[in-house]
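Have a look below at one chain only, the form predicted alone, in C-alpha cells format.
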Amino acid sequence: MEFPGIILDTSTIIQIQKPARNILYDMLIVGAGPAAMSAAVYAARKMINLAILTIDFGGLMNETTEIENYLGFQNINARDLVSRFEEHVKSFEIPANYGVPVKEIKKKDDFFSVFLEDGTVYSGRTVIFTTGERHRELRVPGGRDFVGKGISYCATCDAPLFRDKKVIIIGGGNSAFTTALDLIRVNAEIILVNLMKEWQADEILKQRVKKYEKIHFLDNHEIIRIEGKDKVESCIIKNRDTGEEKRIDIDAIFIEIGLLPNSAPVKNLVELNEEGEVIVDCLCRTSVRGLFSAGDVTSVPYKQIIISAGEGAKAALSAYDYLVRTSLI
C-alpha cells in the first residue's frame, strides 16, 4: 500500500500534503504528541491505511527545554527528541492534515467522522484520540488581560524576552522549577510562588534550582491580582496563613499551575471522568467501540512522555486487532 508523501518539519513553513477527504481510512490519529507519533509508527508497520490530523507536531514537548528521564538519554533537548520522533514517523510517509484543530468526532454505524474547524471532514473505521492537554488558566483579575503582555505560559518561547528582568513563576511542581531553570539562563531575578505549603517538584530539580541566589521562594502564597497599564507592572500576593497582602513590582509572570485535557471534541461521544479525561481500559479502549485513546488526554495516571509513547503503541495495536476481529480490513 502506498501513501502520499509528507514532510513533517515544524522548524520551517512548509506545504504539507493533506490526506484525501473522499477516502475511508482504516485509522485516523488525532493529535501528534508522543502518543500519536508512537501510534503512527506501530500502525504504519501493520500496513494499514491511516492519516494524522493535528494542530502541530510534538504538542507540549515543544514548550519544554530539556528532558532528563526519557529512556536512552540522560539528558536531551526537547526539540531534538521531537525531531527524532518526527524523523521516525515521516520515514513511513504517512499523510497528515497539519494546522487545523479538530472540532468534533461523531460515529454513525461502524464509521467515524472527524470534523475540523475549517469544515473539512475525514472518515475512518477507527480513531485514536491523542490530543493531550492544555495549560490551566490563572483566573484572577488581570489574568487574561495581560496574556502576551507579560503573562506567559511558555518559558521556552518567551524567556529570552525577559533577560535581566524580575519575574514571578506561579506553581510548585516540575514545570515551575524547569521554567525557573529556563529563566535563570537569561539572568532573570525569579520569585517562585506556590499556593501550597512546601514544593511538589522532584528532589533533583529542587536541588538544582535552590542553588541559585537569584531564585527566591514563597510557598503558601497566592496571586490575587495582576496590575499594569499596557503590560504587567506589578501583582498583589497574599500570605495564606496570615492574610497579609503586598504588592511586588515585576516585569512578567510565568504560569505553571497544571494542565487540562483537550477532550472537547469527544465530550458528546465517549465517557469522561470528573477531570474531563477520556476513560480508557488497559487496551486503550474507550466506551465507544472502535475509538481508542492514549496519552495525557486519558485517565491513565502519571503524565510522562515515556508513558504516552507506550500507550500510543498499545492503542495502535489494539485498534489493529479490532479491525481484524471485526473484518473491517
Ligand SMILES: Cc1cc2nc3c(=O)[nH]c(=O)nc-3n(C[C@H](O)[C@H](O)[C@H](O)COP(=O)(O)OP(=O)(O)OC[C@H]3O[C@@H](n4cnc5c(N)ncnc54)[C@H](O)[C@@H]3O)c2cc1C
Contents of the next structure:
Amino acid sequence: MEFPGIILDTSTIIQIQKPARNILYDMLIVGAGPAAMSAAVYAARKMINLAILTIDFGGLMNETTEIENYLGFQNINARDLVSRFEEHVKSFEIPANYGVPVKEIKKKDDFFSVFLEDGTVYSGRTVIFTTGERHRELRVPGGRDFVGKGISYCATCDAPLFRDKKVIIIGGGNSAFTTALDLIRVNAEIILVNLMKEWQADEILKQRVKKYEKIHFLDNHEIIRIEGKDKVESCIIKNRDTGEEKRIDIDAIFIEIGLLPNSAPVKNLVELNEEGEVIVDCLCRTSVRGLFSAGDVTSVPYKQIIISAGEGAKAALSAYDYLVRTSLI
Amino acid sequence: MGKISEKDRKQLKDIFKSLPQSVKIVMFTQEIECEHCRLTRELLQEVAELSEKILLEVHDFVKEADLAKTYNIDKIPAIILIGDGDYGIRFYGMPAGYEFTTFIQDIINVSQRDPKLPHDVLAVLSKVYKPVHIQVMISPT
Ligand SMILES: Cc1cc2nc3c(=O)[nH]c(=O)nc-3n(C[C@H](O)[C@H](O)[C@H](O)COP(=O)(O)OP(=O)(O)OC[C@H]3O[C@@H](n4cnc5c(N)ncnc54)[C@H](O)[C@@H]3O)c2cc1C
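Could you switch over to the form predicted in complex with this ligand, since the one displayed so far is the form predicted alone?
Let us now look at the entire complex, which starts with that chain.
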C-alpha cells in the first residue's frame, strides 16, 4: 500500500491559548469585534501582558456580507475582512477565552476583576470594554415565539431560506435596506414597513433597492401582531394615521429596528448615557480610572467598522499611557 | 523521502513552537507490522521530530498485551494522546488526508490542556452519568 498523503490545513487550526487565571494582566480586552481586535494589535506591539475575553471573533461583522466602506477595500466579503483582522491579531499569540460571556466587571483598589458567566474570574490593571451592540427586539404578540421560525434578526444568515417567498422587513434605516438587498438576491417579494414617516437609509442604498420590481414601501405603519401555527404565517399591520388594520400573509419577517448597547457588565461600574452607552471622552476614558471603552458600545456616534477600529486603537494607546503614567508597568 | 513535505514540516514547526506543555503520543503496533501500522508509525515519528514537546512511545500490541489492556486498546494501529493524564483520546487507523489536520489540532489541544469546547457544551457533557460508546468513522479523503 502506498502512503495516502496528508493534508495540513493551517487555516482551520485553532492555536489560541486560554488566559491564565492566576496572573494580573496589564490589559484585559473584553470583546473581539473590530474595536477589540484593533486595540489588541496596538497593545501587543507595546509588549504588554494582555488577554482577550470574548464570545466570538468578528462581532457584528459576522452578520453582513459585503463591506464597501472600509478604507483600502472597494468591496470585500465581510468574512474575509474578519479573517484578515483575526490573522493579524493571532500573529501576536495573545491568549484568549472565547465562548463565555463576561457577566460583570468590578474594580477593587487599583485592579479589575472580570467575572465570566461560567464563574471564571480574570484580573487586570486595565480593561478595554468593547462589547458592541445587539439587536433591539420587536415587542409585539408573537414577536418572541417565532424567532428562528420565520422571524429573523440576521438577513445574511437567513435570507437564502426565503428564495421566491414573501417577506416583510421592519425598519427604515441602513440595516433594513441592506437586508432588502440580501432578499432581492433570492428573488423574494418584499414589503418594507417603517414606523416613522419616510426612510432614513443612505441615498445610495435607497436608489439600489428602489430599482427592484417586487418591493413595496409602507412607511408610517407598525406591526401589532404576528400569527401562525408552528411558524410565521401572517401579521397584522396598522396605519398610524388612520388606525386602519390589515392582515398580510407572509413567510418571514426580518427585524431591523435598531441596536442596543451591550453595557450590562459595566452598568454598576461606569457612567452610561440615556441610551445605555458607555460615556467616553476623546481618549476613550470612562468615568472609572483604568477602564477604557471603544466601538459601538460607547457614546461615540456613527457605528461603523472603521470608527470602531480607530477608537480601539486609541483606547489601547490611552490605556498604555495610563499604565506608564501611573507606574503600573 | 519523508511523508511530511518540507513546506508542511516548516509550518508545523512554527505551530509547535507555541506548544505550552508536553504531549505524549503512545502508539500500538506489533513486531510484524501491518502496512497501515508501519505507515502510521513512520508518520508519527516524523511528527515527533518536529518538537521537543512531543514524545513518541511505540509499543507492541502482542508482546505488551497487558499494557494494551490498561489503555483499552483492542485493535491496531492505535494512537493515544496523553497530557497530564489519559483523557480517553483514541485514534485508530492512520491519521492521513484531512484527518492529519484534526490530529494536529488534537496535539495542540492536549498540549494546552484545553478541549476547546464551548462552556454550554461542557455543561451538557458534565451531565452524562453513564458510559456512552461513540465511534466516529472517517475516511482519509
Ligand atoms: C447587517 C449589518 C451590516 C453592517 N454593515 C456595515 C458596513 O458595511 N460597514 C461598516 O463600517 N459597518 C457596518 N456595520 C456595523 C459594524 O458591524 C459595527 O459598527 C462594528 O462591528 C462594531 O464593532 P465593535 O467592535 O464596536 O462591536 P462588535 O462588532 O459588535 O463586537 C462586539 C464583540 O464583543 C463581544 N461581546 C459582546 N458581549 C460580550 C460579553 N458580555 N462578554 C464578552 N464578549 C462580549 C462579541 O462577541 C463581539 O466579539 C454593519 C452592521 C450590521 C448589523
